[in-house]
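In the block that follows, a single chain appears as structure tokens, in the form predicted on its own.
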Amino acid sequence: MDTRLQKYRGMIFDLDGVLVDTATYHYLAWRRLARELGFEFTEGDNERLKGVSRMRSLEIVLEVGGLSLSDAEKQAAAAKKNAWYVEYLCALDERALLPGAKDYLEYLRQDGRRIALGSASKNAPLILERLNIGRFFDAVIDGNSVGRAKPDPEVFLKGAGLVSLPPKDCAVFEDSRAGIEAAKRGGMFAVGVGRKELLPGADMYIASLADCYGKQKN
């Protein structure tokens, strides 16, 4: 049993890359937008978008293409990308959950932990509904309810507040560098979901929530 997690009463989860992998859908939508604008957007370019808000992601995509748009054009482009992304999400179901995600959430709920979602995605409620895991969360903080993107800790601090716990009593599960930085800036224990060299600064590392769930059960 990993005692490092046992002492935390609150668990705050990022969504994409931790509970579900919708990165492919994001990439397909951004690539589709880039091609419409006349340039290619590669999977390598897409790595820069991890954990970043929609409008900042658009700015990065435009940087890759060497383009500039007016504010109105940016809003229209972001809306178009999101419509395509939501279209792809219509095929999403519980099979898209990453290894160990549902088991670990069920374990935490039975153990009396407080659980929050802290995601930059404005589509988080739709994704939770499609995955049928919304019932596990005491609070959902997404891109619709925060004004500052990670690495600002706002999303995680709001999560801690909504489950009525101080930040020091919360552990954050993140797969992005910006998310790990946000968790640490918020005074929380940071669990990096992924390779250590890609997520510097985390307090512990797991390959997936299946690792965590196995450690809790043993």
Second form
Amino acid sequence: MDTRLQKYRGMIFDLDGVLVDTATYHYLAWRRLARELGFEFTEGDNERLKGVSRMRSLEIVLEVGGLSLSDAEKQAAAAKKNAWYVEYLCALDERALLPGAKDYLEYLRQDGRRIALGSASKNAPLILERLNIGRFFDAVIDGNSVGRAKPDPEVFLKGAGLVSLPPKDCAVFEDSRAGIEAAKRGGMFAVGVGRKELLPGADMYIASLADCYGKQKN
Ligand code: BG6
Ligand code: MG
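Form predicted in complex with 6-O-phosphono-beta-D-glucopyranose, following the form predicted on its own:
After this comes the whole thing, all chains and molecules, with the earlier chain placed first.
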């Protein structure tokens, strides 16, 4: 059992890259947009979009292509990318859950912890439904319910508030730099899902939620 996580009564999960592997779908949709605009967008470039809001992601994509668009053109481009992304999400099912995600959520529920989702995605409700994991969450905060994107701590502070716990009693699971920064700025324990070199500043690191579950079980 990992004693560092045991004491947290509230567990707040990022969605993309922590519970579900959606990065490929985001990538395919951004690459399609880039090609339509006449340039290539690589998987390496896509790394820069992790945890970043949709409009900020578009700005990074345009920067890669050396293009600038008017506000109206940006809105249209983001809407187009999202329509493709949502189309790709139709193929999403429980197989896209990342290792240990469902087992760990089940374990936490049985253990009486409070569970919240803290995601930047406006598509979070659709993804939860397709993965059939909505029932695990006491609160869902997503891109539709926050005004300030990560690294602002708003998404996690709202999550803690909705499960009626002070930030210091909550652990946040995140795979993005912006998310780790948001958790720390919010006064929470930050679990980096990924490598330390890529996610500086977390309080502990795991490769996937399977690590926590294994440790909790023993
Ligand atoms: C985050 C992803 O969870 O959500 C980002 O890591 C994405 O890559 C962001 O841009 C916004 O997602 P959506 O679904 O609202 O476009
Ligand atoms: Mg993420």
